[in-house]
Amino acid sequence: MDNNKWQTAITDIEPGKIRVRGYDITDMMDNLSFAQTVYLILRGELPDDKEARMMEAILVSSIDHGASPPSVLGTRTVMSGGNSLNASVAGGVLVIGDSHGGAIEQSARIMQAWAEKEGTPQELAKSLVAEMRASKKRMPGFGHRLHKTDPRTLKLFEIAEKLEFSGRHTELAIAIEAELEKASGRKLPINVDGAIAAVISDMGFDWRLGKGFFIISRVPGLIAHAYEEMTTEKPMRTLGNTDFEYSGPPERKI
């Protein structure tokens, strides 16, 4: 190995050859689904049938959530300004951050750290919720502005249980949901981000890939919104909330 060269274990290329994690791309085109290929490139090994099915469900679950999320508004706004498809989608992806699209990463980080501790999921959930309330922090991946019960969560957990990916992290997530309701007096359901965080943790994924799962899933939706904006709407149209109130200084002279 030449220490002066940049090393990558992901893809090897040479004239007429492309090998991803050691597998020929043409064999992959013939034999692998997109979900299997995503698993391979992230983990370095091919998924088994259960891992592939779980990966498929995760990637489908967040493909789109209507026209109101910030990343969609970002994509449509950039397109409305007269920009290209790639610029518009890139604009939407750049909107993804800790407040929008970051809950999978944040929730998985917390759950992976706490799942390593001694105690039952219920005991850990009680301590975790008490600690977060004392520091006035919100548990990411719980609660939803629209859904009282997120249908995607129910389905992901159903599939995870069937495929035997419902482990300690999923148990902890369910215990946190119950403890949050007990502590706050109101239901804060596990949303799709929290469900994905629990399942990918039970699958052995590093929490630092959390945003990656959201981006991979959401980009096709952003492309669809960019194309719809391009082909059905007038340029420079009004998007988002325009009901604002000025709060600066009154009129004054130089």
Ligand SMILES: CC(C)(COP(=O)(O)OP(=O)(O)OC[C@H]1O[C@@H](n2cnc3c(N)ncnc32)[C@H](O)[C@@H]1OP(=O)(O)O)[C@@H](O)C(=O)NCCC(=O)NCCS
Given for the second form:
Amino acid sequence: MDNNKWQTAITDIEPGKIRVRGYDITDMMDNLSFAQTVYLILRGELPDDKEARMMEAILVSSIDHGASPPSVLGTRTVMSGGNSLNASVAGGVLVIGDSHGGAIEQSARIMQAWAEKEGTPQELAKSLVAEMRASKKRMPGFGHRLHKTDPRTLKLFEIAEKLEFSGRHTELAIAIEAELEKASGRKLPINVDGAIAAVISDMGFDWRLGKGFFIISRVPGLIAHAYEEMTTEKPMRTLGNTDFEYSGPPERKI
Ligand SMILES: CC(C)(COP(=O)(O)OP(=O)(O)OC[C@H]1O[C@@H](n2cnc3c(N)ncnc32)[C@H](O)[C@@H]1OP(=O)(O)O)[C@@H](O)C(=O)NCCC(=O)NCCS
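Coords for the form predicted together with this ligand, given the form predicted alone:
Let us now look at the entire complex, which starts with that chain.
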């Protein structure tokens, strides 16, 4: 190793050769699915069959959720303003944050920190929810504007159970959902971000990769929305909520 050079352990290239994490790209093209390849590049090692199947389900789960999510509005608004496909998709990706899609990161961070503590999932959930409520914070990965029960969560948990990935983080997520309902009197279902956070935590992923899972899954959806906006809608059409009123000072003189 030459200490004057910076190091990368991801991909090695030379004329006529590309090796990702040591595997020849042409061999990968012959033998790996996209989900297996994503797992390899993020983790550095090939997944086993169960890890590959779980990864597949995670990446499929968030590909799109209709025309209303903020990232889709971001993509369509940038396109509607007269920009390129790449600018529109980048605009949508920039909208992904702690409240939308990116909740995976903070949800996984919290679950990983709390799952290490002593106590049953129910005991931990009780203390965690009390702490969040005392500091007036929302629990990332819980609540949904549309779904009372998020169908993607049920399916991800069902697959995780079958593949034996359902561990302490998933148990904690389920206990948090119950505790939130007990404490607030309203059902705040584990949304897809919370479910992915629990499952990737049970798979041993670092929480700092959390937003990456959503971005990888959602970008094809954003490309479809950018392309549809480009080919079927007129420029600068009205998008988003325009039901607002002015609340600033009345007309005045300088
Ligand atoms: C997703 C979300 C924005 C949907 O919100 P919504 O259904 O429009 O609900 P509101 O923002 O109007 O909140 C309604 C009430 O539920 C509470 N609430 C909503 N989500 C909550 C959460 N995750 N933790 C604790 N309380 C929550 C709000 O504080 C509010 O309480 P109040 O009426 O006492 O002030 C919201 O649940 C949230 O912020 N979740 C956390 C972020 C997240 O997981 N995002 C990923 C979405 S897929």
